[in-house]
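To begin, one chain is listed below as structure tokens, in the form predicted on its own.
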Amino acid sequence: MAKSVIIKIKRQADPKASSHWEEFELPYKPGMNVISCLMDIAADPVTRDGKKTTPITYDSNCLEEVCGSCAMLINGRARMACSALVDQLEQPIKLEPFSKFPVVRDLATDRSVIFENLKAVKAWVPIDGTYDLGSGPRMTAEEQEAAYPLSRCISCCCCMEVCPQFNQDTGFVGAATISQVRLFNTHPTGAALKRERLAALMGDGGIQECGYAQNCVEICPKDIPLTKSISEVGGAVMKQAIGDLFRK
């Protein structure tokens, strides 16, 4: 008997529709990942019991764990579908959309909140409005080595999905945003906006909402030292807040 792959998918037609499960059975192929399974379903969208259905809606792009698009819950764990190999997953493989973001359709969710958070903390190097002034300040090899792991963030939102503090009640910006504050505050040019970034983390949903559960650093697909970022940025926020108090 030929080997097969059983995929169980939580589906939802639109943001207001109720969800339901559909199960699919696919022929096994060596090296299959979750995305290739979804592609096979799209080529022949028939459920395991023979019912004709629609292809699964999901997000994906690079297919090599760089863009962060294909994040979803796979067997209850937040991870990237492109790097989730069938051979390493328990069957039936259960696919669900992230639970803390609005569902657009099926496995696709609206994760735009992370980009709003990044804009709020000015997660960029400020150069607008300047002329060519030549090369900027040089970074030492040690500074580059410290910054590189932070720059690996792919905005997949896995850290936000598993964070117990990230919810509608707290409005917590999440570990990824805090880590980007650390990255740009340590950049010799980016440091120009350091005070503004730290001030943004003092308000509602800021760093004080973090409960230091450390789920984020455990789940991050790029092994970013998120808890270290939270610790360092938290100290900087506290130092600036106290300084501001005495300056009044």
The other form holds:
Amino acid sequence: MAKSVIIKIKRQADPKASSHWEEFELPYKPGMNVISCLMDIAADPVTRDGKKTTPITYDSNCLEEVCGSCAMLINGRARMACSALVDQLEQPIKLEPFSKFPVVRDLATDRSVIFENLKAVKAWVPIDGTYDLGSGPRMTAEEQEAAYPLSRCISCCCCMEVCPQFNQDTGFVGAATISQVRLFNTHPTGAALKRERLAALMGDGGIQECGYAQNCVEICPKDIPLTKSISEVGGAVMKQAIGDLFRK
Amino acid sequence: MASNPKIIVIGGGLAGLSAVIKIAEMGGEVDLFSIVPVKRSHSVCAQGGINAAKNLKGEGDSTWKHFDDSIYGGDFLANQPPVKAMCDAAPGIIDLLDRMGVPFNRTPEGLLDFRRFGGTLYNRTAFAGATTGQQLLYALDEQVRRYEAEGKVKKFEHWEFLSAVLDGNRVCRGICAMDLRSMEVRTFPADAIIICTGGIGAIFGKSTNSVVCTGSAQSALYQQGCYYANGEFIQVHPTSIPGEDKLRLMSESARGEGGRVWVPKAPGDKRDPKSIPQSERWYFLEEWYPKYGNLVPRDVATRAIFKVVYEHNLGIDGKPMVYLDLTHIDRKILDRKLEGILEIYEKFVGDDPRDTPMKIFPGMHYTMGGLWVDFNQATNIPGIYSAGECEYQYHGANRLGANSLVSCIFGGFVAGPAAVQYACNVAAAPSNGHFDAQRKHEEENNGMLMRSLGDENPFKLWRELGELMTKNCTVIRYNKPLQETDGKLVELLERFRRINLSDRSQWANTTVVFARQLYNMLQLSRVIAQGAAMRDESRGAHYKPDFPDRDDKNWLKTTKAYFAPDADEPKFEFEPVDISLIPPRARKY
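Switch from the form predicted on its own to the form predicted in complex with its partner chain and print that structure.
Okay, now the whole complex, with that chain kicking things off.
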């Protein structure tokens, strides 16, 4: 018998509907990934027991693990579907939407909270304008090599999904945003907003919520040194908080 | 017009975000529409870098040489003044990006580092590792987020553009768009709109493009009366990694940093590539093009690989693949300058390119053609502007590597202010009735798709389209198959009318959205196939073995397709190319 791929997918018709599982069996092809499986299902949406169903709704775009769209739980692990190669996965492959973000439909979730968080911490360099003002600040190769890995964060939210502290009760901002604070606070021009960024990380939902579980750094698909960012930014927040006390 | 001009920008890649920033800076109000959250736009896939003649390596580079390389690389099909303006602006754009915090690689002195790319002899390409597009997009995304926080920009993410709203005088007054979650169809008024919707890769099934790059918006506008120019010019990137779901790009920067392309000299040589001695390897690009070597322009490299694989039958293991070899380069240098792309190869293929040569093959990558625009980025419909890959202006018959990022940003920087200026002077619409009519028209389109009870699956039709277009409308073109392709496209359009959606629900229904895109892909495919059939010459990426030479006497002209609604097909006009600055010369690398 020809080789096949068995996939179980947790489905949910809309944000309020209850979820259920569907199982699919696809002909195996070399080089398959989870995305190509979902594409094959769309072309022939029939479950393993022969029932007609609908194509799976999921987020995707670049399929090169650089846009951050296709994050989901694959065999229980938060990761990008495009880089999940079928040959490296145990079958049946289990696909679920992220558990800590509102489900839109099937595997698509609403992760807009990360963009709101980036807004709250002013994750940008406050330039004067786009007119010609000459070159940027001179930076050493070492400074660039420290900044670049932080700047590769794809906002996939894997680090938030696996964080025990990231939930409705704490309102924790999550590792990705804290790491962006570190990135912008170390940029020569970005540092102008350092105090405001650190202030945004104080109080409820701020950096104090971190319980040092270290799940974030372990799961990050881009190997960003998230715990290092948290400890550096945490120290700066603490220093600023104490300074603020004395200034009162 | 209200006190503040209101502009709608569609698409949040580099071109769209650049336009947004300029408009917000000028005091305009912007509604920004995007299918995906803008930080997830296709610009993130650009890898190798961005060109600007900063001349920081003491090579005597100049913006004129950048201009000349771009025109020559594009085989003299681009109108020259806007290309010159882009090359002149490029060094300032790099400075601006540097100020925005893009982590460009640095020299030991702390200055911006530059590397060499295809089609030039100068180190002219600034880069941030091998994820330059991602880094540039993030910098612009951050600036737009700042304007969003200030209330100057309103984002509509997870919305798809369906069509422009035109008044009785055929002036654009806004857009009709669909919420991809609630499926609601709505119209939005604006004084002007800017289309920045990127590439058309999905027309070719598998390409290096992202999922959203369907060309649907461009096609919709073409069907509403916009000219579509030079559609037949499709860039096939010489080095991509074949995959089940897509073709992943292996950046030209791999060759810019010294990567060498080769095949074993003996057909079907099954030895481990590392064990094949130098004398038994054929570095065919270096042999055929001693001056530029592995860094010939993309169309030239792609045809060379095709020749080696299909005429000399020297593909690795008899398959359509050649080696791209980095193993002779120091690992530390590779990690510092190319990590992002090496990681892609490692993750998706499973081999470490630091240890073993990569297996690559050409893949559809970019469209030089696109919406026709004038030097102010205005289309022929008043109130509709366009910038980025979706318009045709900067790359002629073949785009040079690392020119796309600069053309996107420059185009956006021109389009934004031009749209604001237009908006400040445009007279009020004669009536508002066209909004309701357009919305009803699009709702009816959705309804027809939802009700259709035929026997055709849109995803299967799409696979047929992709195979057809890749086979006949990419690297090597012959007239008979091109004409047959158009016939098959007509058949596919017929079959589309018998579509049957496997999902008829009214929430986050990706099937109906895809069906709409597919229809637009089919219509635009005819522009590509017919344009290619007509142009009996070889120029840049357009290569016909039956007409192997460039024919300036008959074909130094821009193809302009327009949609004839009565005939439901493209018609063609031609326009002379502005060659006022550099006289055409033979293109020989």
